[in-house]
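A single chain comes next, written as structure tokens; it is the form predicted alone.
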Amino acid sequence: MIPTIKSKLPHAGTNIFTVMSSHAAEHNAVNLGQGFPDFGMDPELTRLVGAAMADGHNQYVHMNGLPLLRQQLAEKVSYLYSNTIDPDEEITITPGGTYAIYSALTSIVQKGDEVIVFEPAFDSYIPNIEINGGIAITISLTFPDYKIDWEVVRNKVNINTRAIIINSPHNPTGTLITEDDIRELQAIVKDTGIFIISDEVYEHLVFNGREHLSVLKYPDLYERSFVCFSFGKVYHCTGWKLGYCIVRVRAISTAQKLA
């Protein structure tokens, strides 16, 4: 008898930007699938990290991640959001943003919990979420301006709801979070147990005096909050899958040990 593998994402296909990198690949048009740049690297960078192998750093480290990185990181978060975290006991280096965005659900997510996901979504939310046996509780954006109806959120939030996932600056569309959003989401979780998963992969990509709007700059919202980051979208080095997870919740513990 041949064994057989019963999969635990029955409804999940191939992942679509596989789909759409081999249409691009085949007919040499511009890919449009995937958040990865198609210029190259500061060749500052490359020469950095060549030197650092070359100097024999290239065993483990911390289990959080590098302390100096992290100290730069709580530096860094300083100056842009003006919240000063700790370093040692808020900073978790990832293997790519999209895992510190599934650490983050996989620390607080037990079964029947559910996790309220914007569409168009990011295509990791909804697996992640499925199996870890919550259920994700989808929301439209509304067209044309892809915004968030708040009362539909309030009429869908209920006992079992354990997460919100926001993200911004938002994957397709590019749209943004504003202040109001920013009121509502606080009033609608205020009182309650709701964490928020905030993926701030593109915290960067915000132009035309606009400005981008971290949770790490409230602190109601951040103190329920797993902050997701990544280095790639940042320094264009998508391959090197890496990114970090900023969170001020005890499930950091948790968040810790899977990374």
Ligand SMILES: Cc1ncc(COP(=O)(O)O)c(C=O)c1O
The other form holds:
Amino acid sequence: MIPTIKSKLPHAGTNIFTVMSSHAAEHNAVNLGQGFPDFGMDPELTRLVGAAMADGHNQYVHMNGLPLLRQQLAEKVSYLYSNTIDPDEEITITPGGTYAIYSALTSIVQKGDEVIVFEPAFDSYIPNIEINGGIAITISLTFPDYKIDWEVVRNKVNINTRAIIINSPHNPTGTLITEDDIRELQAIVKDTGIFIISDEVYEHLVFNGREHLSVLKYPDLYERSFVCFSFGKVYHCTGWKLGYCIVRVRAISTAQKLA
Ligand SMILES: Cc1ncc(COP(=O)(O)O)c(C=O)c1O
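Shown: the form predicted alone; wanted: the form predicted together with the named molecule:
Now the full complex is given, and it begins with the chain already shown.
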């Protein structure tokens, strides 16, 4: 008898990025469906990585990722977001931003937990919630500005709400979270056990003098957040699948074991 596979995610189909990319290729159109740039990487980066590989830096590193890399990231966070984080305790290098998000959700979501997701959303969120037994509570961003309607969020939050996923700069709409949004979020989660998963993989893709507001800048938000980043997006090497998660909460031990 041939063994069969019973899907744990029977409703999850092909992701929208795959669908849009194949349409773009078929019609020779600009591909806005996939989050990667239409220009190359800095040749200095490929040269340095090549040299490091030729020098023999190709083996396993510490479970949380290369210590020197984590130290550099802590410096970056201190410089950009005025937050002093401990590179040994609070940073975990992951196989891409996607895995940082997966690890975060897997660390905190138990059967029946609700996680608020704003739509349109990066399409790994909902399967990652569901595979952990959670329930995705979707809220549409408001048209035409794709803003978060915090009144709707307030109405959806209840005793089962385990986390809220935010994504700024947002894929696919490009909107940014503002100081007003931060204040609303602070007020909603205050005195609750709700975690925040902050997907900030596009932190440096901000234009026209606007500022990216990282939850790392707000101590009351950071203490309950998993902040997810991607080297692929920052350095235009999405195929490398390298990212990291910054988190101070105790659940980190599970996230690190997974990464
Ligand atoms: C909003 C968002 N989060 C996370 C990711 C995944 O990042 P990575 O390629 O590093 O896994 C993407 C990739 O498209 C994205 O658009």
